[in-house]
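A single chain comes next, written as C-alpha cells; it is the form predicted alone.
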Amino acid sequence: MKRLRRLTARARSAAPLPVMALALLCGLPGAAAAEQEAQAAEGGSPTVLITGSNRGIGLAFAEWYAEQGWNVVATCRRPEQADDLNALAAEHANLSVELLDVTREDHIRDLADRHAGQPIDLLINNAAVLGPLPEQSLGGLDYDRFEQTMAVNVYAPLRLSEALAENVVAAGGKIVAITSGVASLTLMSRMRGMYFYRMSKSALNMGWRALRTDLKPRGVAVLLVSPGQVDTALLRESGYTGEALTTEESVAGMVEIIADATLDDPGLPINVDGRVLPW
C-alpha cells in the first residue's frame, strides 16, 4: 500500500486545495523526514510506538513510518481483528502488531516487560476516545463515561509514557501526545457539550507540560501535536460535517512537525498546520 506517495503525486497535480491542505502537502516529504530517512537508510533503522494503531490516524502513522523504513510497533486493543493494520504488517516485515489495551496497566507492564532495554525513538500516543454526546451534555451527563474518558484519554498516555520513558531516554527520543484545538479556552468558548473529551485533552496538554519538564533535562523532546479536522470515525461522533483532511494528509503534516522539533521547543501545542494552538 503506497497512499502516501500516491497522495503526493495527486496534490502534485490535481486542482488547487484548501488551504490547510496545500501548505502542509506542498512540504511532503519535508527535509527533515527525509533526513530521518537518509538516517535509518544508513545505520539502524529507528523504532516507533504507536498506540490505537488498528485505524484512522493510528494506522496512517503506522503505514507512514512503516514506508519510511522505521521498525514500528503497532499496538491495538484487538489484534485479531485489525484486519487493515494485519494487512498492512504482511507487506511491510518491520512492522510488528501488538496487544495494547492502554486502560490496563497489565498489558502496558507486560508491553514494557517485552521492550525492556529496547531503544524507543519514537513514543506516539494516539489512542482517544470520544464517547456519545449526549453522556457528556448537560443535563446528562455520564460520570462513568468521564472515567472511561479520562482513563483512555489522560491516564493512559501518561502512563504508558512512564513505563517507557527509559527507552526512549536510550534513544534521545521524542514522545509525542495527540491533542484537539477543543482543548484551547481560547477557541472553545463558546461550544456547547462535550464536556469531557474537552476536559481530557485540556488534562493531557498540561500533563504534557510537566512531563516535558521532568524529560527535557533527560535529553527527550516532549510534543503536543494537534490533527487538525480529520475525517475520522472519532470527528463523525462528534457530529462535525465540514470541511476535513484525509487521515494520510494530517499524517503527513504531523511527521513533518515531529521530526523537526527540539529539545529547545517550548512544547506547545502544534496544529497540522504548524500553528500554536492558543492554550
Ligand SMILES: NC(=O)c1ccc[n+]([C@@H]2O[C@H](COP(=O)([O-])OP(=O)(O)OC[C@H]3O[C@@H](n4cnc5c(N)ncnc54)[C@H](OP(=O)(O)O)[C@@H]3O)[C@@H](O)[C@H]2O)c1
Contents of the next structure:
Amino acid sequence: MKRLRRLTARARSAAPLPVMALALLCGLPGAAAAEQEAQAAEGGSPTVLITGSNRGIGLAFAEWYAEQGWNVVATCRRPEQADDLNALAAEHANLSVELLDVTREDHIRDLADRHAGQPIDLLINNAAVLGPLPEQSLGGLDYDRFEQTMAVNVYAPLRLSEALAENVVAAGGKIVAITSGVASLTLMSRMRGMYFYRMSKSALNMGWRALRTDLKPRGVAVLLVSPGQVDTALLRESGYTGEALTTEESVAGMVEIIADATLDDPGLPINVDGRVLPW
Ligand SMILES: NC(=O)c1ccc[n+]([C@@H]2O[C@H](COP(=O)([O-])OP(=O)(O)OC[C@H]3O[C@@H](n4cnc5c(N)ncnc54)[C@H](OP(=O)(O)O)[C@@H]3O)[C@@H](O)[C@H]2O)c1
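Let's compare: the form predicted alone is above, so bring in the form predicted together with this ligand.
All chains and molecules follow, beginning with the one already shown.
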C-alpha cells in the first residue's frame, strides 16, 4: 500500500507528539474525512480538479483525494507521458486524467465545456514553474522568460478559476492556489535572484485576495496555501539543499488546512504547518 498509509501508521504509533501536530503532518482522520462523510451523506462523492497532477505535489494531491474516494479530475499537459498518474488512474476508477496545459486558452475552454453544469467542490491551482535561475538574476534578466513564468503562475490560475467559477459556485466549493513563502516581503531574506518566481507568487497572492472578494458572496471560499519546502524537481532546481518535506507529508498538512477553511477566513496565505505567512 501507499507511502501515505505508512506515514499514518507511523504517526499512530508515535506517542509523544501532540495529536494536532500528528494530524497535520500525517493526515490522520480529521476534519477532511468528516467533511467528506458529510458531503457523501448528502449524495455522492465530492469532486476535485487539480492542475499539474502528473508529478510532485500535484500527483500527491491526486493520490490523496483518490484514496479518500473523491472524484478526481487530474489534469496535466502531456497525459500520454504521465506514467505515474496513469498508473494511479489504473488503480482508481474515481480518477480521470485530462489534458490541460494551463497556458492554453483552448484547453481551458474545452475543459470547461466538458464539465459544464457539473459541480466542482475543490479546484486546486497547483501547476507552476520556477524557471532557470540565471535568467532571473540581475544583469541577466530575460523578459521573455518573465512572461512565460507569469503565464503559468499567474494568468493561468486566474483564467482557469474564472472559467470554472460557476462549477465551484454550484458546489459551494473552494478554490485554492498554491503559493510560496518566497512571495513574502516580510520573509524576504538575503537570498538573491528568483525575481520572476517571487514576483509571480506575490501577484498570485493579490489576485487571490481579489477573487475572494468577488466569490465569497457567492459561497465560494478562496484560499492560498503554501506547501513548505518539499522534495520535488522545483525545489531541486532552486538550489536548495536543506531539509524538505516529502510530497505526502506536505499534502497531508495542506488537505487539513483546505478542509478546515471557511468563507469567513481572512484569505491570508497559510503555510503547511498552519502558520499565517506574513505579506
Ligand atoms: N516544492 C516546493 O518546495 C514548493 C515550495 C513552495 C511552493 N511550491 C508550489 O507548489 C506547486 C507544485 O510544485 P512542485 O514542487 O510539485 O513542482 P514540480 O514538481 O516542478 O511540478 C510542477 C507541475 O506543474 C506542471 N506544469 C508546469 N507548467 C505547466 C503548464 N503550462 N500546464 C500544466 N501544467 C504545468 C508540471 O507539469 P510538467 O511535468 O508537464 O512540466 C508539473 O506537474 C507549485 O505551485 C509551486 O510553486 C512548491
